[in-house]
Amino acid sequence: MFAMNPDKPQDTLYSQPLEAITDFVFDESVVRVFRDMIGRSVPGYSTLLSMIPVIMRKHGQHDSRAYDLGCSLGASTLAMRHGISHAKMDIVAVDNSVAMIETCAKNIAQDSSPVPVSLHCEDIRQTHISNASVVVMNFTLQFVAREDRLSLVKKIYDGLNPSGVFLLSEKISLAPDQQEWMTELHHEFKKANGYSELEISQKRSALENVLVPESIIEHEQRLREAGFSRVMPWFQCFNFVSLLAIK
């Protein structure tokens, strides 16, 4: 499965064994090498976000904005512009890291696309949603603090236009048994890409305090008592799931 991309600066932060393991952050280093990073990483994100047009194509609105929180390097911002359709509609990208802020606007400047795209260097809980049609969270919840989602899950039900649409994809925890068989297959999956067992470890570890992940019960659960009238999962592989709730 896995072959270089020598466009594409392959992800070796966890090759050699590290004395000591820090928190995972979203810094330079891992700005460098995130492409190669989350779709080795990420089992069917090329797919999800090859549905991202589709659903804007559906779901957005005339004279209203899309949003995408988390954006990292813009995959997911630039999914969404060409699946714009209509003339008056415009995008804000949010993340917190300014390496990744930086590097996602040298990726839109080179995006074929005229639909605008506002960039924000803050932290996504601090960000004023509204007239928004369509908001976009891709593996981005999960490292919120927990006591805080349900406030920014509010936040963005409040700020979407009434029918307007919030995809979430998330990593989901399991039952015991289950979790177990995933998070195998998880590891399977990242072998086939070329990720050797001590990075596998390594990065779980720098993770396990970073990442919390939450059941699909939960997350349905949550967006239920923000206000969403309809969730439905729409997408899974393994224990990566994407969410689909309707104002």
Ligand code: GEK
Given for the second form:
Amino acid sequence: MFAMNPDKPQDTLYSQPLEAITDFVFDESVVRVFRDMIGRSVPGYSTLLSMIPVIMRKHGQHDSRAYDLGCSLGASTLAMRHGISHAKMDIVAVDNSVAMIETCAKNIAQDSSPVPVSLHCEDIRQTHISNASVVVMNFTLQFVAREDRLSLVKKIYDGLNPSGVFLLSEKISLAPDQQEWMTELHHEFKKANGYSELEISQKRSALENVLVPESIIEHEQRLREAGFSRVMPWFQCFNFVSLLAIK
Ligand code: GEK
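Alt. form predicted in complex with the ligand, vs. the form predicted alone above:
In what comes next, the whole complex appears, and the chain from above leads the way.
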């Protein structure tokens, strides 16, 4: 199995009352606590990561590339790396936060796998995708402007080889009767992980204009419109879903 740097400073960014809540950004203060933050905030995150090597082994292709779009500290990149058993495969990992990419580079350097990883600090809307067998985008499309999502998914489709797969994980929006219920369960999950009501509500406000979730139907329709022939929600935990789409 892969291992990340064991340092995991605790996320206390929203623990004190803030006079004004500004929009969430992936800056150095977030990067420092990010491992702790994502594990305590995204239900099912570690299970989802643990399945990536399985998906990689099945769908990776010899002499092709895998992409991790919105790689943050490289958790999905490392999971992909340890699922690669195919000759001449490498990984391209992309994030537009300088602080994320710098720490990601250290995590990759400390990892034992020989699979080459190239890191790019750029907007994933600018990333060139070609000869791809697997593209992973874990919890990142939700931060991309809605009007740019279809062209980005189309670009991923175009860059995939025949039978290539796109793994897309997102926080989703739900029908009104399900939305409140799943949001409450998500908040219970965060409370069980030590977040206070204040932290939950301040973080929620900070993300309000930044993280724009869509329904599973919207995601499925977009994937099909981009050209994917088969789409399968393979994992869900409360209002967090992962889809697999095959070219
Ligand atoms: C994981 N996948 O641990 N271009 C490039 N990067 C972006 C863009 C963009 N347009 N928008 C946001 N990001 C990771 C977790 S986190 C999810 C992904 C979360 C980057 C942003 O800098 C951040 O690192 C990442 O996408 C989203 O499996 O924090 O909920």
